[in-house]
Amino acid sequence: MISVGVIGCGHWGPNHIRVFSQLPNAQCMMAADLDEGRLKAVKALYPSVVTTTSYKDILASKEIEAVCIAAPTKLHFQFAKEALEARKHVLCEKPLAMLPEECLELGEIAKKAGRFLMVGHVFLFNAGIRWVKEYIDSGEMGKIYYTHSERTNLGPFRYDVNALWDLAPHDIAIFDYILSGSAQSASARGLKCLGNNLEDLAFATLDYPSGNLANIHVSWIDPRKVRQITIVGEKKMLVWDDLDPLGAVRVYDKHVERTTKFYETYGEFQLLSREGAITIPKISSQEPLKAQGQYFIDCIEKGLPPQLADADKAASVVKTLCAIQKSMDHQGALAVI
């Protein structure tokens, strides 16, 4: 049984208390937060959960093993590299934080205490992206030609990262993980709509070294809550929807092909459009959270690096929203990665 420790109450961290609270290998036994009012209610929730405002609790106890920590993503480098340094496993939601330098400095530090670091990249345990990845890599769809994706609502809106830092790093994650490999460069454009410091809506195209382009677009202002992703593929395409209740994958047996036929007449295309049927696979209904946890609790347990969200990985994405954010500062500039 693993003892864990969840450092922020807020938006998110009640989450993790209940995940880690569930879980058959795992104990939630202390949270901390600055704001007294979350802790009562999480101890409304969780009576046998210990309620400090100090984070410096859960790391002074010899009890809890590992640390969670959904605190304010600016904090994210400091909570981790002080929980690492106190011999706990971490588990910090994405952005592991706001350089990649920094990520792969935690990494060190985990190698060095002998202990796991984890960032909470939660898409890359939604079964999913998990089967979309697997029907890439079998090649069914042939060459990709490109993905687009979309995740967009009216709010939550946050103070302390813009719309990119909050919401992109599910689709880059998700983006690096189906097309095994980090982007190369990155154009981007950002708008500041609500009149404060902070982008409200992020358009960013990315170059993948295997030659597609990846289309992202974040919104904290849009009329519709939309989570989906779009992959156009040589010999096949489909469509990931997380809120359609219907399925989450839609596989569309639609592709273009090359036509011998002589045409006579100019300006007849060339090229034939093919459609057939669109396919609903069966898949999973597990909860990411939950299965991020019990992958996370497992690595603990086996003695294994959790090599599917850990270090390097968050390096990665982090790497790519700072050319965003780079190209998004200089009017859509191109930025290397």
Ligand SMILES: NC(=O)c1ccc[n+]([C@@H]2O[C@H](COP(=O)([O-])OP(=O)(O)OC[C@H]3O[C@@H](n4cnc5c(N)ncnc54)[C@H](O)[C@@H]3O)[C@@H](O)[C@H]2O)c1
Given for the second form:
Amino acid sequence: MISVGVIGCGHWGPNHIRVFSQLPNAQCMMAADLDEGRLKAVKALYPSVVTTTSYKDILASKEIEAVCIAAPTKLHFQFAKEALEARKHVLCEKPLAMLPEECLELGEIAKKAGRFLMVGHVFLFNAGIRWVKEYIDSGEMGKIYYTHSERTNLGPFRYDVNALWDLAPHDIAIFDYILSGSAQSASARGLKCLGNNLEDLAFATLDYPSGNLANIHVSWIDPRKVRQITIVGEKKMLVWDDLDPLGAVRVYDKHVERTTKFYETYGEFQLLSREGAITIPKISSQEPLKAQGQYFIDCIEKGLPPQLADADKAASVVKTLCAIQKSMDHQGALAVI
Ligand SMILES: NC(=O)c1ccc[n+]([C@@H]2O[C@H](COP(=O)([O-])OP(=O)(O)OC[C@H]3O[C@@H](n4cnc5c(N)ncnc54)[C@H](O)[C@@H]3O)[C@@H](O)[C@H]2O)c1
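Starting from the form predicted alone, produce the coordinates for the form predicted in complex with the named molecule.
Below is the entire complex, every chain and molecule, led by the chain shown above.
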């Protein structure tokens, strides 16, 4: 049984407290927040959890082996560093830090302390995304031409980071995972609409080594909540829609063929669209946050590093975020990663 302490009990932290309270081989022992009101709310739901206004109480506890960080983004690096130095295993919310060098530094500290460090790239534990990764790897789609993700809603707004840093870590982590690599360059535009001097939306285009383009649209000022990715391959196309009640993945047996049938004399070709069935594969699902928590705890118990979302993977995502931000700051100029 691994005892966990959760730092940050705002909107998201209580979900981690619930998950670690429900897992068979973990328990949430302590929770910290500066806000007494948030601690009261946690205590009402989980009376056995010890609450504190000082996260240092969690770091000082001898019984607690692992720390989960769900505090504001700009505190992730400091809290993760202190927790690793206190020889705790760490699961930190995305993005792990604001600079790739900081992610790598945390990875080194974890190695020296003999502890595991994992970032909460929770969509890597989404059953639909797992299915899509396997499908692409099977070669059924052929060469991937492009991917396009939309992550929009009206709110929730943040005051510490912009919509890019809040939302796009998910899309970049998904693209790195399903395309088995990381982006090489970025060009992006963003817009500050609401007067907080933060970009409320971003449109980013990334180049992946396999030659495909990956496009990301994130926004917290959009009329619709959308969590969608379109993937276009040379043999098949698919759409992942996390909010579709009928099934998250639709595979379109659609592609384009080149033919010289009618133009042989001129050596020309014609493009013909081919359309077959649209299928919705049966994908059994588990709550991604719970699957993520289970993976973290299992890694600790088995002594296996959390390779799926380790410091290197986190650094790669943050490197891409920095490049997108740089491009946005220069009105879309290409930023090499
Ligand atoms: N994976 C996901 O899908 C997902 C979803 C939501 C949020 N998040 C991440 O979770 C983190 C928290 O997001 P949130 O929406 O809960 O934010 P929030 O602002 O609602 O909560 C943050 C909490 O941290 C507390 N805090 C601030 N400084 C502290 C300190 N020094 N010690 C202890 N507590 C402190 C605040 O009082 C607040 O209650 C962010 O990094 C965010 O990116 C991830």
